[in-house]
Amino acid sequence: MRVLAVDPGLTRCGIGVVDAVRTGRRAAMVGVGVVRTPATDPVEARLLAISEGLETWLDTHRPDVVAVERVFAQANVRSVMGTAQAAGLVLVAAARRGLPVAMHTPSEVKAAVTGDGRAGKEQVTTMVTRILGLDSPPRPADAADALALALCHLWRGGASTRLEAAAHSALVTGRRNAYAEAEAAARRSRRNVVVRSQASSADSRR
């Protein structure tokens, strides 16, 4: 399972990518960084930016499922509300692709990767790129968030994934199933409007 997950952010949006290796707690990173907006621009066209930005990522990685870090209520009204526009993007590009979309705690995500919910950014990044293999710490930390979030739903989250996934594709299917026999209605509907005219015509001729 290949798992893009998303810190969300106006100022710095981070991404990272990990696959799940073979079975348990084994992971591999397949890329991560960070989608940058000036905040000198107007807000408009920093949520463009990252829109943007997310799409080339979702398609470019073509990942099964996409994490996302669920946004809580802060002292920073501005901030939460730039967190939350973010956050929405996300959820927007993975329903355009029909991907299932998993929301996780900050909490969640620290305990799943240090064994506590309270931890530091710093240790957070330690082990990150210790479990990953990483050569270097991934900077700046909302690259390593992202990281840790995808760690987090392998981890915690793939079983309901697996089953989100089922339920979409049979959604899918059944969508496409009531299209045919729409479809099909239609035909015979349509056959039987001929039908009625030409008797209809020829009851006229006699």
The other form holds:
Protein chains: 2
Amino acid sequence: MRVLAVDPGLTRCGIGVVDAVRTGRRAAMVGVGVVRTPATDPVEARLLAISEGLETWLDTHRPDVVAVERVFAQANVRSVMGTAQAAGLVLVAAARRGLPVAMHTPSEVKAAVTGDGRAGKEQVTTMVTRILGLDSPPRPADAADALALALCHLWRGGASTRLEAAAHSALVTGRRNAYAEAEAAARRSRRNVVVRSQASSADSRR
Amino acid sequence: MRVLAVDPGLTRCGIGVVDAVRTGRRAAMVGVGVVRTPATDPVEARLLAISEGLETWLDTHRPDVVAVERVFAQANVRSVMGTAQAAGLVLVAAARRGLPVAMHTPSEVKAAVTGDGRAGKEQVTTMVTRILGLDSPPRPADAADALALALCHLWRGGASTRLEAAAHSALVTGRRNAYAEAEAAARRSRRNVVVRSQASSADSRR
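Condition change, the form predicted on its own to the form predicted in complex with another copy of the chain:
Below is the entire complex, every chain and molecule, led by the chain shown above.
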């Protein structure tokens, strides 16, 4: 099972490709990158560049599923529109290839890799680096976010989803009593996710 | 000069194609229609259907320029995201063909065809029907809006843009002293347009 995940954006579109290993509890990075477009270009040229970049990634890595970070409204309306448009291009590219599409919220992604739906960017990057056994943290944060989204997608799939992810996080950190801690963290994160999705308009940062 | 104009939307995407006749003061309708997608379909399937519908229209009518109604934020965030995504697909389709793209606000479109930036849907439909000499009003309103947008694009291009459009409207209505009235209407509409674009977040209806 190969997931291509996109953290959509007009200026930086993070893309991460991850393979499931052993029934989805472990994962291996296949590729990571960012499609950038200059803010000085007309919006149609930027969207075309993103569309072509996505096609190249899809052609190269031939994923089984495409995951997209769900876009929320936020203070900066102009920015959210560009993000929504970039996300739309991902959805169309996936649909054109007959690939299933999944969307996850930023809270779900953070909870999946750190056990906390309100984790900061650095924490997400740190956990992605550990979970995938990378030599150095993926930069910029959009690239790490895309990998976190791919992991989130691999680990979601039922009631035990966040528990599994949190357990894995705990395992990676090498703490003792890891599973019990993970279970508690997952319970907390489930509560957080519920609370945060009700307050979804304040949730996103892009 | 042929304009293909799109009033973007996820449920109904209005498309209108208009040719300029005699240096842009008169215009002839080439085609009008609506791409519809069912609200029960997944968003990626809807966006793909819109993308394919747009490609068919572009292949069939081979316009010189593509006009898109500018999307504003509004109360219904979920709806504006779908609209922004549909607009993004139009922008990419145009850019992929190397066609120039223009965006106009709803106020500019209304002012262009009625002389009043705050005109209602029925007034816009009535004027589009008159200006293009159609036997019956284009339905639904999204189709009429797309034609209005195409006319707006043909007529904009300098300080005299709205004046010309209003003069043409007055001509079509057959009133006496049409030009003087049009000039006054254009002056009013110019003021309206300025005021309305400052209040743009309350401006759009989709």
